[in-house]
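In structure tokens, one chain follows: the form predicted on its own.
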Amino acid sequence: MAERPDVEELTIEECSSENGVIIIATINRPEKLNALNIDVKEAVKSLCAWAQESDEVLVVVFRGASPLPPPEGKRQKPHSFVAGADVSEFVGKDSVAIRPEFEDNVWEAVWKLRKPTIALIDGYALGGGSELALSCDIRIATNRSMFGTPEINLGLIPGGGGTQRLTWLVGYGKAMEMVMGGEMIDGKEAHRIGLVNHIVEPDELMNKGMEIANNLSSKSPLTIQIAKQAIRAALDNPITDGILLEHNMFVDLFDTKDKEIGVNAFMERGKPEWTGE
């Protein structure tokens, strides 16, 4: 079975909801604006794999560290969910070097855990950053965040799904602006665009996050999965096919026994008791 991380600048808090855990995993490297090195991917990797394993673990939710009190005399970093890639590391690597850190990417393994996941985003969410948060399944942003995909300036383009899955949210036209452009926006504009869920002011973000994540752990986690898989087919299939998936995970469900539960408590004005069968 696969291990829980433990490493200095990934920490991993586990909150107690009524039928599990809910993780709250914390990008900790705030003198580096939280930007992603080789240690922080392959933690996220190695928690994705535990989280995934884990009949615990209901939701996970990504945030980013805050930053630390600046020396005297300096001024205080900005706060950031997570500013981008560790670009130092890209100095002097070719494309052989490179192509096995996004063949087994970090961006792929959040994408791919088949629990909901949730961004809370503080700040900047750049690159990389914006990538992690488009992996999840529901963002959050504070007021004061700004998002942007700024690699065209470093004569690069998004590698960790940021075409795709900013343009599936976003559109066509805005995505082609974001991209080429390598503007940032701020949080209220993302908003607008549907980059995120729901923007509130800073001192609000973890308990709006914790009522989501709370939400989502009350469900079937069984079912909570099914439905996931099922929205992720009309990201890749036609409508008709998509629909004819979603009928028969449907039907499939009625030989569950959490969806007899929850019919039944339905009918009993009850709590039902899920099982995750």
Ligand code: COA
Given for the second form:
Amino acid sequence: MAERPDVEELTIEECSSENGVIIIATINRPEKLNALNIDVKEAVKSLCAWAQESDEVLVVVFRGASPLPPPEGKRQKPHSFVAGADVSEFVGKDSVAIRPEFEDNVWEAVWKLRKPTIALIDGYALGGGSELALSCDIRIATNRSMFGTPEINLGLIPGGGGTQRLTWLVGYGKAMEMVMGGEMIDGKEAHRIGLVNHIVEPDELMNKGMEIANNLSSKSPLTIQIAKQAIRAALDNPITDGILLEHNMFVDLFDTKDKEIGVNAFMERGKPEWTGE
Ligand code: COA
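Next, give the form predicted in complex with the named molecule, keeping in mind that what was shown is the form predicted on its own.
Let us now look at the entire complex, which starts with that chain.
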């Protein structure tokens, strides 16, 4: 059984919903704009393993810690979801040193979680931070957020799935411009090009996130997992194969208890009590 991580760099809140638990995982390195160092990456990987195994956990929400009040005479650090991988950990490393970190990596751990995931973005989502958001199923951002893939400015390219998932989400032309140009775009533009699902005022972010998380947690955990799998099949397969896969998944759901529960609840004007079977 995977263990729930217990480290300062990742705070984990369990919020009760009607059918189980919504996890709010906060990346907590505000002094470094929540940059992903090895400890954070390992903690998020452990969180995903634990959340996957837990019957209670229905949805996982990721966010970045808010800036701390500045010391006397110092300026306030900006708001940030995650300002990327921790660049200080790249210094002097060669391919042999970096490969293990990027093979079994945090972005794939989030992407492969079979439960719904939501990124709540308030501030910078850069490099590995934008890739973390891209690994989630749904992205909600505040209007003061900034997105970008600035790796090109470090002599690098995105290494956490950014070139692939960004291209899927915003299309070839925008991905080319963002990855090769390394410029940031603001929340409004991110919303316009489909990089984020919703754009809200900062004080509405958590409410909007919880509204969506609560809705997702009210569905059958089994059916929602199949829905996610079916949509992902669209990324991996030609459309004819994808439609066949969807067809088979749909038909197989007719052998589940939750299909009978859902259909009967509709017929009887009742509320479905899912079993997850
Ligand atoms: N890795 C390591 N440290 C980072 C970081 C990162 N990706 N992003 C920010 N930080 C640190 C800064 O070094 C600084 O630390 P310090 O106060 O100990 O010196 C602190 O976070 C605040 O950042 P700072 O640059 O002073 O804030 P700013 O408001 O002037 O600029 C950014 C904000 C986001 C524009 C700028 O920090 C930045 O460009 N970050 C790097 C983004 C990046 O290249 N990400 C991709 C990595 S693959």
